[in-house]
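Given next, in structure tokens, is a single chain: the form predicted on its own.
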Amino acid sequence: MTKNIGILTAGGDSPGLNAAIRGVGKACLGHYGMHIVGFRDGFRGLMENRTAPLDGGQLSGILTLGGTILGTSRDKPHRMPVGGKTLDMTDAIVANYHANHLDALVCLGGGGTQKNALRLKEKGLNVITLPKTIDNDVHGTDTTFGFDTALGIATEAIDRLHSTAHSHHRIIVVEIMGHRAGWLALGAGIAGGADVILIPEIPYDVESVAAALRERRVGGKPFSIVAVAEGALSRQEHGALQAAEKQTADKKKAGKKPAGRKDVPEGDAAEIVYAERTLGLAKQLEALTGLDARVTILGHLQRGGTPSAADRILATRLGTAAADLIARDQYGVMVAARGEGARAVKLEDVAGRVKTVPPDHDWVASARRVGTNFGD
């Protein structure tokens, strides 16, 4: 019997989702002989059996595109705002998903998506997810698909903002996405030849930048490029944060419902902590160096446009090993990047961790050598 597949983006757009959407969809189509459909912007398009046909024609076309022609949310099916409230509509997609008549459903997202898929796997559902994030934070594939595109804007700013930097002889202090992760401020601070690199694997005393700061001045250089990581934290801010995560734990172990985490800030209000935290750290360079420090975030700019060629074979190559598994019957797991080629990887391997940066990753020590401070 021909197979039905359900397809759906969730999470933050990413250069590369339409490369995907149309490995699988051709893959499946052409290839296989199934049937495919989309559901409209993400876990509550499935919710509310929002769908959109995918055949040849839909998936013409958009190898190029950047964002996602299925469009997108953050809904997670278990707490879903309906109505005013937030509910758990897990069953309404479960039912949605047997009245498709699917045998399959393709999650392509990020770290939360790994979570919702297993989710829906430990319902019954057969369920495969690939891995999607500018942040490269998902735990166990190699790479995920839109990261190379995003490190390539922030390092083309990084480059146009050395001109700035130079010719006013400022510090010039530039955000970069990533606030469980460093992978894109590092990278981006590397190729763009940044002289300080902050990330939240490594907390930072802020003397120790500013010192840094100093001898460049010194030695000639009145100008410097600073690439900070959203959630890069001092160790002041490191500290308390930990402190809250074992109080958190600590009231778990006991039984006792946490409070609300106020040191991981989510959405439109993320953003805003970030900017003031980047803000801070400038005036503070600023008063302890006597240069001028101006700030530049980059924000969403780095997950627009046209996805780089590596992101679109990568989003090939992996859409097309989704609908290999599909054709096996093998589901539970997440299409993981290795070396030249793909691995199913179970979502209990994945959902909940975070691929971070090592303090010894190549890359660092790497950096180090050629003289790049981290703070530390």
Second form
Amino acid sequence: MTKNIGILTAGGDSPGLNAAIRGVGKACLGHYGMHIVGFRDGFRGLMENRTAPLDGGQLSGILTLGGTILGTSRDKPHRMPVGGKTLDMTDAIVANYHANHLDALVCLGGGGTQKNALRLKEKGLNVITLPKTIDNDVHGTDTTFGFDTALGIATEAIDRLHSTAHSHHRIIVVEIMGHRAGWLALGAGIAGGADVILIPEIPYDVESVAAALRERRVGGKPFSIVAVAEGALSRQEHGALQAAEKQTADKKKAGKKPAGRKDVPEGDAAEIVYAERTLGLAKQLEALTGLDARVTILGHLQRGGTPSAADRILATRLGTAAADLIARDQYGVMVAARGEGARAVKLEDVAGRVKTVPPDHDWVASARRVGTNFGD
Ligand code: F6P
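Go ahead and give the structure of the form predicted in complex with 6-O-phosphono-beta-D-fructofuranose (F6P), now that the form predicted on its own is out.
After this comes the whole thing, all chains and molecules, with the earlier chain placed first.
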């Protein structure tokens, strides 16, 4: 019997998604003679049974396209906004999986998608995931597609900001995406030669940052680039977060309903919180150094446009590896990038785990060697 494979893209979009759809699709269709069908807008489209044809025609010319031809959403099967309520629509998704006579479902997404796919595995569906996100924060894989492209965009931005900072003798604080991980800010900060890199994994003391900038001014460089991850926290904020998380854990232990998570806002609230924090940091640095400061928030620029060559190769490698696993009926796994190859990692070992930057990571050590300040 010809296998029928469903594909969906979920979570934030990223460069390389279409390259991955193409990798899975062309390998399934052309190499293995399977049939594939796309579902629109992530798990919502599967819940609503909104399909998209994915035959040879639709897969041509998409390798270089940014975004996802299927559309995406952040909707979760077990917490789906429906008619103004939030409902568990897992059963509807399982029903549509069978109604479409799927033999397997390939989910392209980040950390949240790994968790959602595991839930569907536990409902008996044959799922395989690919690790996608510009944040590079998915556990169990060397890297995620989207990260390399975003790294290039953020690095080019820092390069451009150097000239205006130098011309005006200013501090430029550039906010870089990454959610609760600092990989993007760390990588772009190193590649762009930022003088200060602030990441969530190393809570910072604004005095330490200001001292480094003052030292540069005394040394004849009255300009600096501060690369700040959107999730970076001062030591005070980090302390407050830890206290809030402890309170939540204690309430859970006592069987009480914890207050909603205030520490890590989601959606557009997050962007406002992040921007306010970044603007506040710039103001503090102005006051502490006597230098003018300006803020650039890179935002969704980091998610846009054509994928880099590295991401195209990675997405193709992982997509075709997913097709190989389907041909061997190996399900319930994420296709992880490992060196030049790919490895199937059980979803149980991936879901719910965030890959953050170890404070003693080689990249951090290397940046310190060239004099980069991390606010500590
Ligand atoms: O997960 C990718 C990401 O770009 C994060 O870096 C960022 O915090 C978030 O998505 C923004 O989410 P949205 O596009 O839903 O505003």
